[in-house]
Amino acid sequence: MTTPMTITEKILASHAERDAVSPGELIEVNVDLALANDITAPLAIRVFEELEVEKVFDREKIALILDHFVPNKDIASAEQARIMTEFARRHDIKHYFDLGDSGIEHVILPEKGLVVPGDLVIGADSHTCTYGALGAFSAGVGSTDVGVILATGRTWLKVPSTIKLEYEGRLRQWVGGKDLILYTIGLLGVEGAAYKTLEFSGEVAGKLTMDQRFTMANMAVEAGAKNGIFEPDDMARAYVNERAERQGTYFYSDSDAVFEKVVRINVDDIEPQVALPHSPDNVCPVSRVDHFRLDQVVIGSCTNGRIEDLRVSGEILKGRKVARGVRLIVIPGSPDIYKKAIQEGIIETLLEAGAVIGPPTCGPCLGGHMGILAEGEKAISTTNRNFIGRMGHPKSEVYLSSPAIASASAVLGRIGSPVEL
């Protein structure tokens, strides 16, 4: 008699190379991709080559991608750049992603098709969770744990419970992912789901895009959960075959599976959501957000840097200027993007509106550049944090948003929606 298991037990059982496993275990995995970025990179290959091995595990299962402080904006982060790129070569990495080449790293690796349905992806970011959106158990740890896993391709985790979200209804306007992961995090809490999966379903959650299910796998971090993740669907495996050269595993929830919890979302009368200072939790619907002047607008980052992102902020910028004393900064995730905004003429029309456009980075997203804040200045963003000093001077404040808010905040010069324009 086989043992009911969630999609995310399943996946790591079978990379335990075990029949089943619960949770609350302990167990040691094989790792499908691991990934370093800039800022961590530097530390785990310093572990990598404390451990005094010659070889990393596999030079096809790494990923370092050069995202945060690129292109390099002073000479600490060159020498970080440096000594991520000098261990590139040395050890003949081939997924080692370059200024040109590169881009956020959750937006490039899941188009460049390094990640599929049933992948155990280790990153040291904590974001790593974005690829659940494809059926796949990702989570970030520290950059520590992997130094020891370039060497060896194993990590130790323990299972988690599950919480199983399903949500069910009729979106409204301008309501999608980012929306519903807000409202979902406001309804959990900041440690809600601390070290526990968040399985998305429902009627709902199996229309969104994949662009929308990587925005809410990508937030599932800021409910404390170590993943988020969908089940594959047909719209998973169109996006994996159009992209990757492996088939991938697809795995399903058993119907008897014990879940830790079952939360039933009616999305009926849920307006766009607006996270307020200073946690992601603090969340309002827009209607009930004070009207203040803002200073900043920033579209992109690895929550919501992709095409249809854009594509949104293009259709409601079109004809419209952003309000004066406002500096809207458009990133867009990875050069492909970039490329297809180009193509489509929605860059054309961002400039037209005033935004300034960005190359493919983190940017502002963590603090790091292209963007700070000054003290007592109001920016709403598409980026995943809002905590005091998150984007600049720690007398500033971040308000999180979808790109439709956000847009539509840039023409109003203060925070609002679409409907009002």
Contents of the next structure:
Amino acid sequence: MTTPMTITEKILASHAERDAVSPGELIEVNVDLALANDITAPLAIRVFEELEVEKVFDREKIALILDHFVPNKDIASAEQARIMTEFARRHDIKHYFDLGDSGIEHVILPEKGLVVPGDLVIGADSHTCTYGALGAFSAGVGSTDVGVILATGRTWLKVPSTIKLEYEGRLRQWVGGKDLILYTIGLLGVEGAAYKTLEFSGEVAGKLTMDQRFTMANMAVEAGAKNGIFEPDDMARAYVNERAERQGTYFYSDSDAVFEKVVRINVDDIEPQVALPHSPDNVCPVSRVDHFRLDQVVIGSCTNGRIEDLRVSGEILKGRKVARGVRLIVIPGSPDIYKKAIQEGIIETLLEAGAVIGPPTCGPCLGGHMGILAEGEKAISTTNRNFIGRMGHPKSEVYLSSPAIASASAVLGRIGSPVEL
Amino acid sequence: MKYEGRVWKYGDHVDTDLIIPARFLNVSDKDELAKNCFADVRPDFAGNVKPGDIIVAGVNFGCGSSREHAPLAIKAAGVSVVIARSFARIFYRNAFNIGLPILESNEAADEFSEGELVSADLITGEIACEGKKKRFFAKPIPDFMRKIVEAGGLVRYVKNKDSL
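Following the display of the form predicted alone, present the structure of the form predicted in complex with its partner chain.
Once more the chain from above appears, this time first in line as the rest of the complex follows.
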């Protein structure tokens, strides 16, 4: 008799070299890809060096991405970047990405075909959960965990229980992956899925484009989840086949798999959603947001810096102007996306509208650089967190939304929807 | 593993951006990080925290980013132990990995107030105020995690055990 399992349990079992695992068990697993960025890698490298191991476990299974403070914002961050660069050279790390071919980590790794279905990916970045969109298990950890993986290729995990989310119904106009995930976080709360898996399913989830799935899996951590995951369908297969050298392993939840709970969400009445300060679960429909003057709009990040996001923005901003007094900052998530946006005329449209286009970077999302808010300023952003001080001054405010809402808001000068244009 | 210090009280959902804002993450030296611990929400913290002091907080402490700089900053500032109703997942791992003791207790969050002198025993889980008028037991630490703490963090654990 085989034990019924969820997709997450199957991936974990296969990487623990076990027939089955169940929630609550502590297991040791082999890691297919470990990643770290310019904030977390220097600490991970220090840990690796403390372990006094000569070589990394596998130079082809490590990704080091400079993305948070690039192009280096000051001397201190340049020194951190140098620690990474030197380590990458010394160990001949295959997937080392610096300016030119680098972008936001969770945008470029799938884009370059480095994650395939069935993989187990561990990253020193909380949004590592993004790769669940491809039917992979991926979870964020800290630098010490990744430092140990650099040496051993292994880590320990507690098998999470799964909350299954079933999205049914018909999406309204201008409602997409970002709205669904904000709505879901609002429903569950920021710790509602703590230590658990969010499995995205249902007829609506199956129709979402890959870019929208990345957005949803990306924000699973905002409900406290360990990972978010979609079962890999034909769309995921096509995405992977176009990009990856590896085939991947396609796992699916058994029909009798045990879920901690199943939440059915009818999307018929879901409006575009906005998360109000200062928490991603503080959501409300866009029509109920107060009218106040915006100072800044940010479109980009590992959540919404992909080509479809820019297409939506271009569509809305075509022939329109950003409201006077509003700074619109658009940051393509990777050089490829940037190039595509130029070829499709999106960048020109955005520039005509009055946007400023930044190089691929996490930049303002975490208040790093390239768009910091002053005291009392208010911004709407397609990023993932609106904690106190996240984008700058502790007395500034960040509202989270989809690219459609953010773009319309840039024109309106206040938070609003494209239907108001 | 017994600690004693004054309580610094915090609420629910203390995120890692509050613990150490991202603009200070351009360094990874723990003493530099400690200078900016809670810089935006409690500018008085870094200058006044004494070695051994204890943070007592509500639910979901350490939510948000995976930055290990957050527990590192707290530890380097001199905090001996963080007691919360619950911890966010990545922070929980990070704290054990770097050897910052943490305990989960609802009673402590309910009963202890700012500035109170409190002791906490990591092995027995006993948390008490001076004179033990208030005395609680934290949720037991899983065996595996206790071994990491006893080894002095994940690096030493891995070095000793020769596994993972």
